[in-house]
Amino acid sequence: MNGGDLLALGPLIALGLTAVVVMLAAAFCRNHRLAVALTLAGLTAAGVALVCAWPLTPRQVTPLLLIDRPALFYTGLMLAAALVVTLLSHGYLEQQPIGRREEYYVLVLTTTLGAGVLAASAHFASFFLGLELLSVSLFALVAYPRTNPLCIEAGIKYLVLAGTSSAFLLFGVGLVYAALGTLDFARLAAAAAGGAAPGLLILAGVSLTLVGIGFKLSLVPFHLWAPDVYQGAPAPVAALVATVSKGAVFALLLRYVGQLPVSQHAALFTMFTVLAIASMFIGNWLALLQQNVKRLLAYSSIAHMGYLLVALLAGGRWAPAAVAVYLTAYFVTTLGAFGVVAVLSPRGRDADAPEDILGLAWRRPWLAGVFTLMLLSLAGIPLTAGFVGKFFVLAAGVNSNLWLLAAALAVNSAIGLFYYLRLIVLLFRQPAPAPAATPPLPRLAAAALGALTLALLWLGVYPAPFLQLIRMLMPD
């Protein structure tokens, strides 16, 4: 290695310094403050870093990393919404009983961290390393309320699932390196398009390393663990889970797809089709079974990321723009959505009972109105971002003609809107003669969720800085 690749790696060296220093710092002197203020500013660092990283792309950082455009946009989103999230998590655990709480923000950079390394792999030896990072100190992360029951088997929950998960993905890259001795997704992409048609070793070890994929993004019929794990997690960390970890795991996909011409081979692309169109119909239709906020949201993840499986089949040059744009949509609005229930959260549980939210608009305008916007984004109303979003995935099955899966988005996308509005009416119905007493706005949380808002309704009503910047970014 050289200064060269050590700057290309600026991003990754922060993060983990900083977790190095944070955890440092909590050893040394417990305060809460500060070790928000050395989170936020090791976050601010890496993002420096990432700007200055960007000249030197694209560049291989040994046969394990691979530092493009792509990696530092995913990179780039990770750590923006991390740096939310630690705003976030201030206030909320001010409110909560932890007598510790400088450790959770040391989980939160080496969530961040994996997060990151997921998005440069190259390579199943960094795959598997970024992906146990970021899932070990996700299930702590979980768990981290010791006394609260509920958390503890969230994380126990969370913890035997990816550990299932990633026994699947052993075994699957296990088997293809027999097959092709080699564990570099370039290789691997070479050795599929060199003429010979897939052996059934290969197949099976390309479909376990899917069905490892699949428990992380949680996909139909991976997908039980996320529903008793977001409702057990705390607010933010529920937040961390549904987007970093799997825009994370996405921006892997993505590549390690890229690489095999999927569409060339009738199983592998028969498989996908079935993940997606069963993520999208199973997660609506379960969500429109819920009660609870946060298994709500967990259903919509499912569905989301069924939508997202539609831009990964497209292929070609409209799949990265796509997935770009829907996650970046997809992100601003799941961190509004649990950042609203998070600052809503009395001292020792979450807000995400019906109870909560009942009647917000008239005890709380502000916040009603920015979960409102959310609730919107996420069913794709015109002028947010999820509709740009929403449009960008459409118009990749559309232009790939892939209309069985466009139609599925386009009747899938008309349920989610019936439950999103069954929300929003809880909103605005009149409250009960005297409401559970919800406490302070914290200021921190406030400017995060007033930054979220303006992010949607730019990304919704003037879209074209942004886009211009995915085709910049994304390779041509």
Given for the second form:
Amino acid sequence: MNGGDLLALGPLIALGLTAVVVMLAAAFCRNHRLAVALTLAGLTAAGVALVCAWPLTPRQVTPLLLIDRPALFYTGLMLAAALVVTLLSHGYLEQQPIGRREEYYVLVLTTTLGAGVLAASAHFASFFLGLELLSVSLFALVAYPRTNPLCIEAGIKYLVLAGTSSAFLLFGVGLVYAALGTLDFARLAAAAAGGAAPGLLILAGVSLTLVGIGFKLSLVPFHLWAPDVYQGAPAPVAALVATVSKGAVFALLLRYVGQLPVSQHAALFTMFTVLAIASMFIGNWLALLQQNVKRLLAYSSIAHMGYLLVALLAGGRWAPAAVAVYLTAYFVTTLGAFGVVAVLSPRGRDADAPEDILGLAWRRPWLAGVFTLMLLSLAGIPLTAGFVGKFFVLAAGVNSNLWLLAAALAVNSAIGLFYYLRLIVLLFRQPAPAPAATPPLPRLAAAALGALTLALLWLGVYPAPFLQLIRMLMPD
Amino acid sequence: MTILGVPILSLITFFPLLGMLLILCLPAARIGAIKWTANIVTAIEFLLTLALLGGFQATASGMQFMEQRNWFLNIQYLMGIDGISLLLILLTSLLTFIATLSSWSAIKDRLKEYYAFLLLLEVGMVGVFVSLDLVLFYVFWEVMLVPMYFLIGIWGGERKLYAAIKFFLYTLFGSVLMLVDILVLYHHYGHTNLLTMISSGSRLAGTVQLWVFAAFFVGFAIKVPMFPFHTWLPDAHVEAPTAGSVLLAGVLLKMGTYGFVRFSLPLFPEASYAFMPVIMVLALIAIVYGALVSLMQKDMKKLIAYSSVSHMGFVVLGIFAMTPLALKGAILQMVNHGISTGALFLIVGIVYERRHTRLIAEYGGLSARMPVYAAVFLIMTLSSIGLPGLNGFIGEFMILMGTFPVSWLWTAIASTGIILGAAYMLWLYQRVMFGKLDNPANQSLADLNLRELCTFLPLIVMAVWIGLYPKPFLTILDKPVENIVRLVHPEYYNIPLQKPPTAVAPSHGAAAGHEVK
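Next up, the form predicted together with its partner chain, please; the one we just looked at was the form predicted on its own.
Complete assembly follows, chain above in first position.
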């Protein structure tokens, strides 16, 4: 390993170092503000390191990690998401009856580190390490408010189900290794492309690894944990689960599947198509039946992962761009939606009941406006980021003649709109006789929400500069 | 043409947005300032659209006032207008001004948000008519839904939420289909510039064209609304506040038929021909069914809403007859319908504001108390049923004349719609205005005040003008209509003008152009 390798790993190293620094700082001087400041500084440093690493791409650092432009792009996206979550968490944790707040940020940093490793991994070993780093940090984060039984329940559910899915994943990796004698994605792809059809052992192995991935992405039928965990987890952590965790796994999936000839392999293609369509329809259908805001967002995120699979299946030149655009839009929107829930949350619980947002537009017009924009973006209404994402995914699908999937996506965006509109209706209804007192808006969270709203509108109205960046991700 | 350095089409599209931002900056308590700002902004907007007439060349063939910039990918910020868009833009800005003025005393709570949404709606409406890039068009088309949804959902009647969600879902379902279509076209042409698509001469291949046409058709037909996609309309109209109804009937419905004219016919000429019989039958059902249902209504707004279904059926009939005369008549009829139905909704709004009911049975003998109102109502009723000398006659007559050479049977069936139209409108007028003034609640009704009269005057002037001297309106339609007919029905111009009527075999349906490849 030489200097160039270290520079390429800069963002990951910066994240790891910051985690240690925040932990040590908490050991010597417990101070919530200090922890937040150090975390923000560390995330910013990682961002700077990322810019420095950009010219070195693509670079294979050890057999485990491939630092290329998509890896750096997704790491950057994750860093930004972690930054927003940190900003949101400060006010949220101040509000909640939680004894020690500093370690929370260590866990946020290690989650992001795991996500970064996943985005850059080119090998099953780094894949598994990244995934576990991500998962273990998230178990602790979900259950962080220890006095709240709902959080503990969600944490245990997540732990048990994630453990099971990891076992599937490991078994799948084992089968692939038994067949090929390698854990390298590239060699797996070469083996799959070289021979006629991949043997049964490889197919079984790959399918089992997809169970693990499907669990993390909460694709139907591996989605059962999502609503409970989203509801139980503190709102900023739920945002982290919805964005960083899913985004990282999707970035990995893009690389992993991008190497496999999915479109030529009927069995894999059918499997992905079924997963995508089931996720869209069942996710949206369950969301229709849902009243609780966080559970509703959980189900809607299941559907959104189904939409993303369409882009992935489309393959070709469009797929990486479509996934990148859609994920960015999804990040902005989901963080914003959970952010609003976080800043509305009173002491001791999250503001996820319908009554909490009833008539919000007449009590807190700006906050309601932000929430409305986020929901419209989730529904893919033009001039929001969500529309540009939907446009790209549909374009990718149409480009590859995936008519069934494109039609399913079209129908589902109409279904999806229905429950987003129902939430918007709640926001604008006449307020209840005695509106519940909402906590004052924390300054950091306000800044985060403002930035997210600007990003949402900027991506929606004038996406050209952002698309320039995306173009650099596409294979030349 | 630019004003203060801003290209005129961008200016007229986004000027209301400035007004909206201005209103959002005003404190909610300053009701007077908010009302005045909204009214002044929409008035200036109307004057700006009138300024278009100054630079518009009535006899030029192509698009005018073009603006072109790259947006993202190969999608362009492309604007331009021809005679068809010009008429609809003028209609939009006039009706928005009138709708704003009519809200002065009708809307009592959350004024700031109300006027902000109204202005945002105008941005979307004007944007739809000036866009010549499919994605840009789609963006305005969808964005417009949001303010309309809020106008119905917040300031509507008792079942406002049901109506608002139904409105949004129906239109969104149609427009998502359209988005898939636009992407198919994007895939085929590599861009979404409508003009280049048409001029390139390349068309989608057979079956694909049929599918894409069908999906576009559903998207537009929901908006028109055509039978059987019309069920959202009565709900939306009944629950919407008066200004919402005026704009919904006057402008939003026209977007569907505008879509047929601007996109369906030129982009999918073969498919348009193939689907012509189906569409004609649907249009005829809409005409007769809408009129019959109108006869049965007890609620005035519902009656006018169903009459819109019938009238818009005429417009669709004229468009898909694909003769220049019928097409010109259809476009003129879009404007006529905007004027007369917009006015009728205002008329209902006037008594609703005073009595808070729209049931016909609650009224009777109003002409004794409200003579000016009675006169205005009468003029608009006659305009709506197509009395010669008023605007409705010209449009309907041209549509029927233009459809006759295509099929006498269709023309005959459509004519019954006019008779039924006279029946339900005159019966409505009779029940509301004549008879004994026996309901005590109606004894003290006030006649129109000056502001209310002002909302009607421009519409009456337009109705009479188009009725007596439609030539200026038809002149600017000549070229665009000819361009469309040449694309979709090129044989039309090869037929000798003095052909004896028997030679055009009427029962063969689509006449000469039937053999288009």
